[in-house]
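Next up: a single chain in structure tokens, the form predicted alone.
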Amino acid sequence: MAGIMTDTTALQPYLAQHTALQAQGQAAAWLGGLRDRGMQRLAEKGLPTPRVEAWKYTNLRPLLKHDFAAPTEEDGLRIDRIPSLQPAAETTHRLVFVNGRFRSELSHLGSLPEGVTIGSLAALLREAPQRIEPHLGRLGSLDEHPMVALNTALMEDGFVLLLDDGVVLAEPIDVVFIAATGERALAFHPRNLMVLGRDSQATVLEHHAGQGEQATLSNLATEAWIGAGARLWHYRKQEELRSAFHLSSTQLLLARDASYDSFVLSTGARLSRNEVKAELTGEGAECHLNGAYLMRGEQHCDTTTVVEHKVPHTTCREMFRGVLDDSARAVFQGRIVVEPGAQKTDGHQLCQTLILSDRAEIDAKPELEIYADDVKCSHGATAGELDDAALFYLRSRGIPEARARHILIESFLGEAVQKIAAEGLCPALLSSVANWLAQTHDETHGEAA
């Protein structure tokens, strides 16, 4: 019972969201089924508390201070600005969801070479079910991922990406997620599926904004199969609003030879959860997980990363870099995974964290699991403040003492930013880090719920 969030009211309306979605009857028996397991484990186990390892440091119970609603089509109707991390005159491919529904009318896809399917999950389940079958639902565990089984319980609609053998996406699929709320506070629960084919490659941009002043819960769940040396680069930016809860689980599956290329900048929500599952199957794959938070007022944001070497000869690194002031609190629990049998596995992560106030929190758990005695391995985790003797040469030089301390925050977040291989997405996320820093404390803190 260790893990059961205590107030068992919290999962009625996700019971009954479960009920009213099995009862409209449209789904096929393997999803019908795939639902009610994830609903089943939900109410066997409940929600994840601080009792259970994986959720020490972050604890769900405000949550229950918003009723959230199920969004219906009228919600979220009215959409003032789509944010984007490239120019709209960059954007080949762009889909809009709003309220974790796909908007046809705001989302449009350039031309697409044969073999290329992308588009709502909703519109596949209706008229290619048998396309996804074989992949929704089979990666990861529900027990281990309590959100993820909320969110098959309850997903109808995602981004699907599914490529063929040897099909190259050329330009950047930019994947829009806006959590828009009018008079009531809203949860909804994004499915995405990405499948690439044997030597096939796609970037994917994805964006999460918000509008409007009531809580939001955005629990979204992502799984990726990469096939035999297929690359995918998977970039993330999370700006939604401070009063929203943002929880997000990616599960990867890595052929031989695959390579996976991701970063994640999270400067919003109230409580956000960015939570990385890889699983490297095949020899020779490759998996690279970084990243960069800014947090301030009362903000949570958790970084939890699990990276499975099943094989020989894989490759996988981590950097996670963070600024925190205020009262702001962030969460790093990375573990790399050595299985038996598993020689010459390279595996690396650092999380490096700016503590800019005396009342901020970091909680940092690098871990290495290993079971092979030829491998090179390594993590760490730093936290500290601001270098007096630099911030002393550069105020020396005549640069007043608040652009000094920025140029340094933007100096070491830079680091981090430059790894991302995508042409044109480092001024853009260089430039959030520079708005962020360019806000008053009066104006962040005015927007806290």
Given for the second form:
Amino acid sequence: MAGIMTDTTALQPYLAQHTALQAQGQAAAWLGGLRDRGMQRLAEKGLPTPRVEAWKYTNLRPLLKHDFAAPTEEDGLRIDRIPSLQPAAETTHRLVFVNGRFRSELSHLGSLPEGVTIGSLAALLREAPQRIEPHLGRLGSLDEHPMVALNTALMEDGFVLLLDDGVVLAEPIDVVFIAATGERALAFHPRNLMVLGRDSQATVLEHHAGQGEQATLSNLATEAWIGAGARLWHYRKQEELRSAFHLSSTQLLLARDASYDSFVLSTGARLSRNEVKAELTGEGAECHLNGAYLMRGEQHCDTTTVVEHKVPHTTCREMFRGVLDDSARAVFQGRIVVEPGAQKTDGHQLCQTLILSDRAEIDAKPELEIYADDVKCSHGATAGELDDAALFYLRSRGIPEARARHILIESFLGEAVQKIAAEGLCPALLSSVANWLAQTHDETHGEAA
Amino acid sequence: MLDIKNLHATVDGKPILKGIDLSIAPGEVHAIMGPNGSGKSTLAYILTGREGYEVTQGEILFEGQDLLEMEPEERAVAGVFLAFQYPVEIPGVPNTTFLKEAANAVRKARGEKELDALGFLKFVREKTKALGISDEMLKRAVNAGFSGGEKKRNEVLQMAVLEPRLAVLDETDSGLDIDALKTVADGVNALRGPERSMLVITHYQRLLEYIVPDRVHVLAQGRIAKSGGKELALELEEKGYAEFTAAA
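I have the form predicted alone already, so could you send the form predicted together with the partner chain?
Complete assembly follows, chain above in first position.
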């Protein structure tokens, strides 16, 4: 489709889909109301444009060039490969979503202790909607997040984890999202919900990948409630196809002494945005947002974080490292807000980018908003080329230039991976880095029309 | 082994070397002494091919090959080695990995069999013992957080691993206390042999008490101002470089 479309035209397909979904009439009243509110907000705000500050550096206009359809069960019926951060044999719990829909025949759950619910949102909405009503759609403002509003308007399925107080889940939960196309471009809106009761613990491994030729839009929204003393480890790998748009928004609420540890490795998608908003509402809460991105060709990768310290004695640490080659572009927007009275806040943020090409670009916008006077907060953003002195040092020892460059890039990312990712995952993440380096510049450069 | 003929070089357009002639025969150890800014380190970098140094005149032959035509890594596999004055810290790369990469790059280029992890460990352990390098130092990232002495010992270890034909030691004594200096010098002396030549660059005579040279050259204002035997070093220690800096 050529030319510029107005926002309203762009929203038509979503509106039609929303109307059809609501017309099925199976949903509880609260759910129908929630979806309606999402649609209303979206209609009022429209899709984000660069005129909105939060979307200044990430333009969604390329989305408008595609006629995205809502997937049916026919789309992505056959799945070639299920990617994972851990070997299949070692996976105890695995949930697979294809085009946003849960696929039970590809999934399996090991034995679970009492007080654990793991499953699909669709099933829970069908069978026990009252269990998720207190939490679903309650985090984050739809006004501030038009893409979350869109997700809310169309939400049907996604990943749900509910842990009762004190439940410790020893084995990680593997959650795989596959965007699979045949003849047409597809858009879907997985909605994930995690509610961790007091002193509970879980590890979630999320993997995003794709198959097929057509463009896809994965518009994910995740809400995580982390109760007092609870711990959530959340690791994600985003390796969607170059024909994919990947927009992910995570809203977190951390209670007293709760902790959230995350690492996102992004190598895929034509355009991606990983947005996290964390509210630290209880003393002793700790939030660790980390990640690495490797981009080349025309890829665009946006990392946007907002951490709100609402009470005294809370901590956040953010460390992101990226490598940009060719004409790739990255955006890092990191905001730390310290509310009045939130004394002894300890917040640090660092984004370091290695730029391998003259055409690559990073826009970094760290922001500190501090309304308390006894806090430790810092931010930093660096961008640079490979260190000439180190490169020469390696070459002077007989190591060929290309290999020397790889060693330095691997060490730049490896340091981040080893420092901040869970130990067991390091080999998988590091091998992803090595694979990325092994590809030539243009091997995966092609983009769907 | 090494023939430098009428070498002129500039850095950022500024002439630094202004006609150097130097020949080193196999097995010989030559020392280059000179005041700060005389071009000692420039010579070391030109020999090993660092960017930013422009040779405007002259040539360097290494075993008959035109060294200036070769990439840094080609020079390394041909047998040229530089022990850096300021070894570079490379966080995130374990020292062992680095040493193994380097050893195998050189072995591969020389048509020798590459070493596997176990084979390499055995090979490197023979070298580390003499230099007082612990396994812990091998595991740490290359030079990261190393003390001055550890860095210099690590340079000598690399030299032992790569077994070069020509070793250039750039101010290897700088920043070392006397014990560290002795360890490093012992390591270097152990590598002396009839087929291995060395060019020892130093500001002070002290190092040459431990690594005794066959020839000593004074580099001043971009030229070799005087050459002589090992006794020249002692003479310089006594009189300083004033004579050479004033003369030009």
